[in-house]
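In the block that follows, a single chain appears as structure tokens, in the form predicted on its own.
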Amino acid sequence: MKNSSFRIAVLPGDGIGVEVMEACLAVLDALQKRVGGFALAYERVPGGAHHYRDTGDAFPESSFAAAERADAILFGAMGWPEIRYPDGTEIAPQLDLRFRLDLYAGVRPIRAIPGVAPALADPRAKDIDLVIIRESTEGLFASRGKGEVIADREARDTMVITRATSERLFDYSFRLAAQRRRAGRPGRVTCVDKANVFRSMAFFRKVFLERAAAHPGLAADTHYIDAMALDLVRKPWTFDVMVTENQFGDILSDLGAGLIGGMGFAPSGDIGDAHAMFQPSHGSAPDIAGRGIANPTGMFLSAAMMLDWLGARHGVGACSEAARLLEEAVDGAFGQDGVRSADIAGRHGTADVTRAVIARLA
């Protein structure tokens, strides 16, 4: 018998993370009533910059254990500019989770939302629908906490690319492209690198081309990171799935979010072979925290990704159906009901957007 009851580790974190998480849980409760056939049990897990300020521990081992045993992790946002570790770096338990749970595939969908004006004037911008796959456990981020400052004269960080992680990452990307092709997308994977300069990137591309040969039914091409930064502005509607190193993916996914209305519309998932975490791409946004104007859409769409992942992993069609309905509710709220969140110069706050989406689900 299929398991249709799932334990969700809920990590609201800091700032607007708390606000969009509460909105998201309300939407998920409405979804469970609407669809049926699955149940979500939440375990709230402490952590973040303010937890570090109050306790000296940003993410206790008990919190990590709760996240590790959960069926999925739902993450709001963590970090606060004024609260830092002694070495000056920010509090970021989400990075610790990626490394410790081996969440190697950072999945960042970039899709134009009906009714939300894209940043580009070209009418084809309404057709933007791509996914950035950011390797999330190595690359330049492998140097986190390991870089060195030599005699206050120079500083060094090291890029790490391994065959094992790259092969898994590329195979994931091709599987996603195949899935998207069945839904009418091109079925093309673009590797984004700097193989003309760095040996590590040349190796990254080499492994990509090897894995591309193992997926002959799908198109594969390559792009330099600087050219991609140009082409994501010039012709983003031509891309399908793009896969890249950790730091490059961090930058490109923010650029992509800017094309579709901003970070408030950008969901993400960090996927591994055994665990997965889902969170909006934005941060804790101290400048608007507590004002009730945070856009919860990225959080909602991240929850839809979580439901889709749970449905596919456990063979529970109700979860997949709920994911589809949630995406449609978001599209309907903005595209047909005229919802306009504050981050796109609208008058609707967090509660307004939440009510509109729940009304669509009803």
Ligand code: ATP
The other form holds:
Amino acid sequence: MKNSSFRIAVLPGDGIGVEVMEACLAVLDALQKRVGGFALAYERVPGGAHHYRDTGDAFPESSFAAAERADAILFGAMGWPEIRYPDGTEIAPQLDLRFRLDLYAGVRPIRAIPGVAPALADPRAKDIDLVIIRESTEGLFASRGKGEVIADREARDTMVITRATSERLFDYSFRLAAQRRRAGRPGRVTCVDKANVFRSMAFFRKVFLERAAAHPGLAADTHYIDAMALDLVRKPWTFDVMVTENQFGDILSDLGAGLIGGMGFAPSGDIGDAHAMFQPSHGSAPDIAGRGIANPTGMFLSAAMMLDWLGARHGVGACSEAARLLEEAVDGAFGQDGVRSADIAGRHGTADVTRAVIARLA
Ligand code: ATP
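We have the form predicted on its own; now please give the form predicted in complex with the named molecule.
What follows is the entire complex, opening with the chain shown before.
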């Protein structure tokens, strides 16, 4: 019999992470009632900057163990500008989790939501529907905590690209493109790099082209990162799946979120072969925390990605169906019911957006 009961590690974290998580759990409860056929058991897991301030530990080993044994991880946001490690770096357990659980594929869908005015005036901007896959365990971030400053004269951080991770990353990208093609999208993967300058990036591209040859039914092309910064603004509706190095993906995914209404609308999944974590692309947003105006949409769409991933992995159709319904409820709330969150100059706070989405699920 298929297991349709899932343990979800819930990590609200800091700032608006806590607020959007609370909203998300209410939506997930409504969704379980509506769809039936699957059950989510939440385990709340402490961690984050405020936890560090209170206990001296940003992410206890017991929290890591809870995340590791869960069927999926639902993450709000962690970090706070004024609370830092003694060396001045920010508290970011999400980066440690990506490395320790080998969550190599950072999947960031950039999809225009009906009713939310896109940043670009071109009417084709309403058709934006692409996915940025950011490698999340190596690249320039491999140097995190290891960079050196030599005698206050020179500083170095090193980019690391491995064949093993790149192959898995590209294969994941082609599998996603195939899945999207079945749903009517082009089924094309674009590798974004700087192969004309760096050996590491030329190697990244070489491995990409090898893996592209192993997926002959799907289109593959390459783009330099600087040209992509241009084209993501000039004609974002022409892209399908793009895959890139960690630091490049970090930057492009914020640019992508800007195209579709801002950080509040952008979901993400950090996916590995054995574990997966889902979180909105935004951070803890200290400037608006505690005011009840955070847009929970990115969190809701991340939860939809989690359900879709659980459904596919465990063969539970009810989860996949719930994912689809949740996306539709978000689209309906903004596209038909006139919901306008504060980040797009609307008057609806976190609770209003949540109520509207739950009403759609009733
Ligand atoms: P991090 O480095 O942790 O990603 P950050 O400081 O780069 O965080 P965010 O915390 O994502 O950035 O915030 C960037 C801006 O976007 C802030 O002005 C914030 O208020 C706004 N913002 C982020 N998320 C939301 C949201 N869900 N709703 C409304 N505004 C948001």
